[in-house]
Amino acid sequence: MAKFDVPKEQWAQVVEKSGGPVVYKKIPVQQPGPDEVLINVKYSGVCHTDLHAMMGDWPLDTKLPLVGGHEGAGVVVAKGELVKDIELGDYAGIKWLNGSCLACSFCMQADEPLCPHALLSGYTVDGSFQQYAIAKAAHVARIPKEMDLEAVAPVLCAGITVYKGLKESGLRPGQYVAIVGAGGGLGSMAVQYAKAMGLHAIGIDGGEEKGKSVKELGATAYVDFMSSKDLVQDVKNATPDGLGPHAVLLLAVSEKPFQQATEYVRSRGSVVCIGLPAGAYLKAPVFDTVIRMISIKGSYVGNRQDTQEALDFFGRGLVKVPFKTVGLSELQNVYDLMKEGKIVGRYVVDTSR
């Protein structure tokens, strides 16, 4: 078994008020409990959640002070006595899920991410944003070591959710699905995830440049409404018979989308929220919903078999993430280009600078 010399000390990220900035400084690093592993985080993916998290704004209280991240991908230094199916030196991953209480309804179906008592990385327990993050062993996502840390640690959150929002769409081969928000981080995955599911993907955004990156994805069709004169025509008129996609995955972080979608998914489609714009709400015609059968849902997380099955997407290169790697020191920088709205695919942090 390999042995690892673990510092006292280590560089972070930290969220010290809502609202922010981070500030980038040294904290102490933490031991593991008995059913948990220490991960020295390579690399981190950095999502809109954490934005969020940062900025207070979700209807959920954060822990303050407070590492973001959940999107981490590292190497197991450390691990406690109940650890018995991960080894010193295996790769791992730290998810938006940290831990679950794995004996609740939710966890005992497999629905461990509706847990009342869920740990949630980067946001009620510390996060990816720091060189060594402890979570659940029972939790981690398990990263074959032929895998590229720095390109899969996206997947550990953008992968796993919009591959389940997939599965939880119903969808099957041949058919389409409208993916609102696709030159976004978890847009870019969705496409291919789509894709690599035998499905047709028409992306919904704004400007030619993410036109560009959402066709060359593998997407059958790109809408972009920023030009657009009447965009539920738009999309329908995507589809072959003009009846719209099957599905829609609802992946924006603006609340005017989630009203749009009724309008343009066929009839027996279903609308499957997943994006998350602060204080936004859904609404729809009861009348329209009831008559063309209209599912409008929500897709959160994946479990543990999700991850999994992701993974595997992405180690058979199926799943690209198109990334750009930058300094854990100019995470703040990230988080300002987010804010204004300038990011196509994804930002990963390299925890070394």
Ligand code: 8ID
The other form holds:
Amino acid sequence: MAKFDVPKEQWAQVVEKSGGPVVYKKIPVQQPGPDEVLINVKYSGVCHTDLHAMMGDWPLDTKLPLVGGHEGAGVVVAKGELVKDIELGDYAGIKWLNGSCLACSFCMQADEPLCPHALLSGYTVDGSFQQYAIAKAAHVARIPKEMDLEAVAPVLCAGITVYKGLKESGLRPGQYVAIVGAGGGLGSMAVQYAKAMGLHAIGIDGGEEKGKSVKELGATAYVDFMSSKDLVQDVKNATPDGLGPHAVLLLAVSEKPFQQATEYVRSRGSVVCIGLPAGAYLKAPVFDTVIRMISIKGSYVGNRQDTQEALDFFGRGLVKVPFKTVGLSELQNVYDLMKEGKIVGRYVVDTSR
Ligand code: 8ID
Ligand code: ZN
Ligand code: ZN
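Starting from the form predicted alone above, please write out the structure of the form predicted together with the ligand.
Full assembly next; the chain just shown is listed first.
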């Protein structure tokens, strides 16, 4: 078995107060508990959730001080004595779901994201914006050795979440799905998973650069919410019979599309809410929802099986999010770009710089 020298101190990005900014500094390396592993995080994707966490956007408190991050890909360098199925040197991933009780009625049915005792990476426990991060061994993603840790990092939240959302939508191959926020991190992956699952993706986002990227990733059509004069009609027109997409994946970080989706979804279609804009509410006309038999639902990350399936799509070369890599020390710059909606695809941070 490989042996690793784990330092006592490491570089991390720390949220010291709600609202930020992040502070790049040295902090102690923690030791894993009996059922945990310590992962030397090499790369971590930056999800919009990390920005929500820093800004205190949601009605759920974070720990403070907080190390964010939940798309961490790295190498297992230490483990507790109860961990039997992971070896030192294996590749593993820190996901949003850092741990769960494995005994409640949700965990028993593989709905572990709904566990009332769930631990959340980069929210209720420290996450992957540090060089050494801890997670429950049962929950870390098993990443095959041949995978590129830099490219696979965004799969660990964005990939799993949109893959699960597509499964929850009930879509069948050949049908149409509208992906709202298609140029962002989750959206870029959603377009590719949709295509790989035999669906037609209608990407919705703002600006030409995002449109170009969405088309290159395989979308059948792109609707620009910033320039469209009649978005509802444009989305419907992107389906051959003009009746609208069979499902909508809402990944945007603004409330308006959440109010709009039931207007263009096809009768008997489903609207799947995934994005989490601060303070947002859903609103839909009862009349339309009833007589057009529309389903509205939420979808929240994925379980361990979804994780391995989402990684398998990556392994087969079917999904690859466009990403840019910067040093961990530059995380605040990434948040500044994210706030302005300027990121196409994902930013990945390299924890060695
Ligand atoms: O499990 C979950 N439900 C889960 C998992 C991971 C992330 C939920 N999320 C949530 C995040 O917390 C965040 O609220 O999903 C949302 C999207 O995360 P992201 O993909 O990491 O964000 P991004 O890269 O900033 O992309 C957002 C995109 O939305 C577009 C933006 O232009 C950007 O490309 N957008 C906006 I803001 N308004 C839009 C609109 N009206 C829009 N696109 C279309 N129409
Ligand atoms: Zn995320
Ligand atoms: Zn549980």
